[in-house]
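Given next, in structure tokens, is a single chain: the form predicted on its own.
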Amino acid sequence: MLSRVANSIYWMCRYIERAENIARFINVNLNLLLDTTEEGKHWKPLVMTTGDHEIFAQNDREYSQEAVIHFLTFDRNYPNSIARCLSAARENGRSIREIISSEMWEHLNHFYLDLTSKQSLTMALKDPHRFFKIIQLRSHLFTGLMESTMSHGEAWNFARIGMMMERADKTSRILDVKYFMLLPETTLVNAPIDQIQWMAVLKSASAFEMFRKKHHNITPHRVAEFLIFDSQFPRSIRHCINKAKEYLHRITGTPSGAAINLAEKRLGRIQADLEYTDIDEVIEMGMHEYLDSMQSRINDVGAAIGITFFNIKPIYPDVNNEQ
């Protein structure tokens, strides 16, 4: 496979996954606002989760619902907005139309065109719950089309690696923001509002129902353990890293337990650490420090994938920068 093709399908799926994640974050935050009157306090962490709060602050914008929704959804000057992500995914898809199925391309093209229509901005402000739910469902539909209409060969494996790396990164950021700044007042720990916010954290990762099937009570300890170390939940960091390594080995043909390139070595190290670390050790070393390190290591894996397979040396160490 040409490195250009592999790069395009990898980033196409990362951008679709990123757009779905942002839509889900916003929708969960809208529901969270029903239980609180402090609007700005809950919109700021949403921007913090993306890691792009400095870009948001450049124009002296307030952390209001309208400003944050416009920034994260429609801002063409912001490289990680939903509109820019879908635009980048569409351009990557256009360049590899002979690789992906016609159903995937048609859906992606309509997805982008509908989002950029005038009606979308009106719906996002008047009926944001419905608007962002539609974006989530369309993203899921794209993933389903890829699963059912595309051959599961090299291209598909690169696509799945992109999705898994994006999921792992976003799950780590959700947890990091919660611990670091979402509820700094120690007097509110274990208060009803704290329980509501931990429910929101789980819903931000589509994890609430699966968590409740495994655990009866919501505690920070159990939520963090579930989102980091659960081996079966598809958005936990451990599950995403395990799957990304599995897909990578299918591409290279490297035997399980071995590593022949930089990407496999870096993924293998993260996998081993997740396998032999538990939540008590993480809390002892510091949740923020652990998750911050995890995000850097995930970014390093993304850079290694670019160097190894796409012949691209990253200008920026952060994979959130548009490729």
Given for the second form:
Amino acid sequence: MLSRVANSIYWMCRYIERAENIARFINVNLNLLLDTTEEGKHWKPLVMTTGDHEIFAQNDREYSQEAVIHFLTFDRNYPNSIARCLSAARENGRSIREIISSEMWEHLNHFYLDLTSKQSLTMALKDPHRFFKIIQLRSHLFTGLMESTMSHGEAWNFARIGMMMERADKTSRILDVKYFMLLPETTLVNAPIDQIQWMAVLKSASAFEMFRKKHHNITPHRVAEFLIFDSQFPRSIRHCINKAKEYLHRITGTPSGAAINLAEKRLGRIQADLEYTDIDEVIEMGMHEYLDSMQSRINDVGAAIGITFFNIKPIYPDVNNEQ
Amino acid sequence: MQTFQIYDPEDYYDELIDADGKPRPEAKLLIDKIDSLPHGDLALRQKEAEALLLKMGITFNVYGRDEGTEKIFPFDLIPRIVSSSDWQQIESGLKQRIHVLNLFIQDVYNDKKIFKDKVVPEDLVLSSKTYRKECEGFTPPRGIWCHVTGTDLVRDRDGRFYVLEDNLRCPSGVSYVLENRQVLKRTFPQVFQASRVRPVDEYPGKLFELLEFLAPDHVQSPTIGVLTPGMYNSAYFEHSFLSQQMGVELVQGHDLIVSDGFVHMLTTKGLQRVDVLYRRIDDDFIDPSVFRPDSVLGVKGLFEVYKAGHIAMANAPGTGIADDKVIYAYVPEIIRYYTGEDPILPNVPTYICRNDSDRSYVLDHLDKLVVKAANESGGYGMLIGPHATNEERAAFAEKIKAEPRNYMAQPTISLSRVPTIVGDRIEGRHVDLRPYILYGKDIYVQPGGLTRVALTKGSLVVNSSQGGGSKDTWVV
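Condition change, the form predicted on its own to the form predicted in complex with the partner chain:
The complete assembly is shown below, putting the previous chain first.
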């Protein structure tokens, strides 16, 4: 298929996944606020999770619920706001609407038009729980439509890779920021912990229930292990990497044990590391150092996919903000 | 609601209502249906249809890209209905005309007999902006130049159809025909079925067959692409729609590269050869190494590959010569010259400004005429004399004197009208008709075509860039 088309479908899915993640983070935070008494403090960490707190701070904004929701959802000047993500997803979708199904295109178009309608802002501020739930559901609907109305050929596999790369990145970010904020010193690992805060971390990755089935008791150690290494949970880093690699090999036809191009090699290396590392080693190395390196390696895979398939010359150091 | 009781066709030919205010036979079912709708129902259906088009993303871009710049192409629910006897004449007239125009283009670039026989002045053709010297001595695959045409027809007060323009370069709008039909089927299902409207949906399949027919002989299953300028082009929706409906690639200039004498697409698995392009980019922009060097839309080296017979293009570069609005004036003579037949569809009478007597008539009667530049489209570069100010007419007179070759003039036609929804009323609005013609193994005329409507009261300009909309066209 055309390189440009592969590039567009990959980014279309990344942007939708990104929008869903932001909506979920906001929803989790809204729930968290109901369980805490301190006011005001709890919106700053959310912006920290995005890694874009400097952009937020530029306009002397306060970390109020209204300001943060507006920034993350509607701000046209903030490239990772939900509105901008959906706009980018839709523009990519529009450029390949002959490739995706009409159902996918119409849904994506409606998703965007509805978000940018006037009633949308009012609803986001008046009934935010419902509003952000709807955004998540619409993202799920899109994924479902893609699953059931589009042939699972090359384009579909690129779309899924985009989704997996975005998910792996977001899970590593949420864990990185939260781990650091909740446990600033490794010596405190066995000190009493704030259960509610750690439940929120899991919920941010939709992982709470599945974690409970496996571990019952919440400890930071187990939470980190689950979000990084669990092979079955669909938002763990390892699962995302395994899946991305599987889709990549379907595209190239390279046998699963082998790696021919740069993208396969880089992805294979991360996969092997996840396979042969355990959580104790990670803590010993330093959680932040580990996750930081994981994020840049995920970015490197994105860049390698661009070079290998999308005919993109390797000039962008930060693939994450590309397009 | 008895909407049509108060409808006044005035002093125009109305496509649905006769001079006595009665529905024409082919429109009776529809008019009765509309009259039986409860008050406000039609306006509601109109709103629903517009919402549907927006949801389907059938929009065109207004340049600059904030929200609110995307508009649906305005659409009116009340269809234009063409009787089968009118259609027979249109269809045979268009087939005759397209067949002849193709002979003309082939002759102009090769034997030049029509110049030697002094039917069309040679210098007129050679001085046309759309004449491509690069095509001299060339015969395109299967001898066909004008594969896709969208001829503009108008109906005057006398009820006759006339050819207003031949659009043989990149005529657009056929996707609206197909989408409008989808919407109308949902809106008036019973009337639609009972009227036995002829289907338009064969078009993408016919277009595909045509493109496949053009592929070089040795190619078994050709790779076909629609070449688009990209998603910010106002007709992008159509490019995307057609490639989706045909199941072929939609490519942009930078997706293509020439190497080893062939055109290839850049794919995720390397280069893949392309055999046929339905290009929706003007000649000027298709190849910067031959035509406009500043074009970023085209493909460097494409034309050479084309001339070597390693890729086919529809429409063939050079076809625009038959699109020149001054050469248009000669088409009736051209038809007689090549076939010995009279034209089935007449031209609108045309004054050619390069002829001295015509020019002085035009300059003396600017307030009664429509003046057009030879190679503009979209309603630009024209003067509608009766509606223009004295200053505008004076400015246009200067342009004509400066460049007589480039202008022609026609009497103002009282375009026919079709009842159109205006708020909660129905009023007559002027329309034209653009049927689409495909020239492949044989010539196919899509039954119906795009009815463009001037939504502004009294306006005669139907172009979408100038406040025009569209209607579904039913051939019954």
